[in-house]
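Just one chain follows, in the form predicted on its own, and it is written as structure tokens.
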Amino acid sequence: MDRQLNLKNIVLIGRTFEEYHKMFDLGSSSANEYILDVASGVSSFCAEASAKGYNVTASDQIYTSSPPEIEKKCRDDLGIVIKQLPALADLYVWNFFRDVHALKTHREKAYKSFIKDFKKYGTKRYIPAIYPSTDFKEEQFTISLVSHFLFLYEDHISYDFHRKVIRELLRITSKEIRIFPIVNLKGKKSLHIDRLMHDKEFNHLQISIKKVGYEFMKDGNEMMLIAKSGCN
């Protein structure tokens, strides 16, 4: 049997700015243009870009709870993944993270940094998002960014959902859509991924796999790059 994290739903688990530049490859990215964290939860990359000068909108059905509900919710699930990772931690690579306790405060200063600006700034940067659908007008954002949602969660998410988000996203984003990992809870390449790169309704688009410089999941070091037609 495989080993993997055992998670009955998706968890909220924070990650920050310097995280999602190596995860999305954005030393190429202009601070110009607009960007949308998709599913974003409680990770700072909103927070942090915003101060740097990027323009980044986060969205995550969760935005409609206060911040102590998702305070709590956020604290019980790391628990429950700090709580199961000594036993796994063969699967994880230590760069990034020294161990355990070391990822543990990463994510707490992540999702207390989230807290705070989420409390200052509300709905005008965290807006309120049940995906696959949205209110986003059309291509409103220049780039959407997905992180630790599709393709992890392949066991809870179905292929027909992935689908329903990445044509919401091609419709609220002008230029290309990064998804990060694309890897399972297991550790392995996602099976939607082949099924998606030769999906006749996407096949207008250039999509294709790059390595990047981030991975903790051993062999998570990949993300897709989906680029509208014309872009590159």
Ligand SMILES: C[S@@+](CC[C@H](N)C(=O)[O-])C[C@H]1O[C@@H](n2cnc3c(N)ncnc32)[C@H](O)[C@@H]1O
Given for the second form:
Amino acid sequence: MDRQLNLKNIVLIGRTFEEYHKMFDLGSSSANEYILDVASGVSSFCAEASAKGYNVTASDQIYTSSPPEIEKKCRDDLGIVIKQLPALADLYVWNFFRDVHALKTHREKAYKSFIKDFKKYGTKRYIPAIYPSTDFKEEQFTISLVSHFLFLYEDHISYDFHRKVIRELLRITSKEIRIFPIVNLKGKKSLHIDRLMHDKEFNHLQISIKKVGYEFMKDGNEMMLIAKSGCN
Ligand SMILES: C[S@@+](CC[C@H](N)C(=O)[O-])C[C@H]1O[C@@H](n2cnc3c(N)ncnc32)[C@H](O)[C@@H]1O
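Rather than the form predicted on its own that you just supplied, could I have the structure of the form predicted in complex with this ligand?
After this comes the whole thing, all chains and molecules, with the earlier chain placed first.
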């Protein structure tokens, strides 16, 4: 049987700007984009990127909860992941993080930066949204970033759900959608990838897979790029 993190639900843990920059190959031009962080949770990307002058809106179902509630859930979820990791360490690449302790410290730093920013800016930056539908306007953003939500959790969310989220992101995004990683929790390419790439509903789009400079799960170093016609 394949070994993997055993997670009952999609966990509430967050990554940093440095990780997003690598996962999504964000060049300096991204500073001129209107970026939507999809299912952003306790990531510090929005806080850090905003401080650097990027235009970022974060969106997640958790943003209706209070900071202490979010912090508690995040600490609990991080504990669940950290407890399982030593036995699965060989499934990961220990470059960006030296070891499990360094990973824990990095994730704590991310959620603490998030909580501080969430308390300060609230719904100016952090919009409650339950995907697949949102209240965002048509083409309100130029780029949408989806980190550790679609594909990774293919055992938790159906292909139909993926389709609906992508349909919604196509409505609210003018240029492109980037999704990372494209592997599932077993570290295998998600079964939804080929299905999506051959889905008639999306055959007017340019869908490609690009290697990026971030690999924590072994072989999890590719992102999907979905470009709306005429934008590439
Ligand atoms: C693993 S975290 C990823 C957080 C962030 N994108 C990152 O990579 O650091 C997954 C997030 O998905 C959110 N989520 C799960 N289902 C959702 C839904 N239907 N709508 C909005 N957010 C959802 C969770 O609340 C959680 O914050």
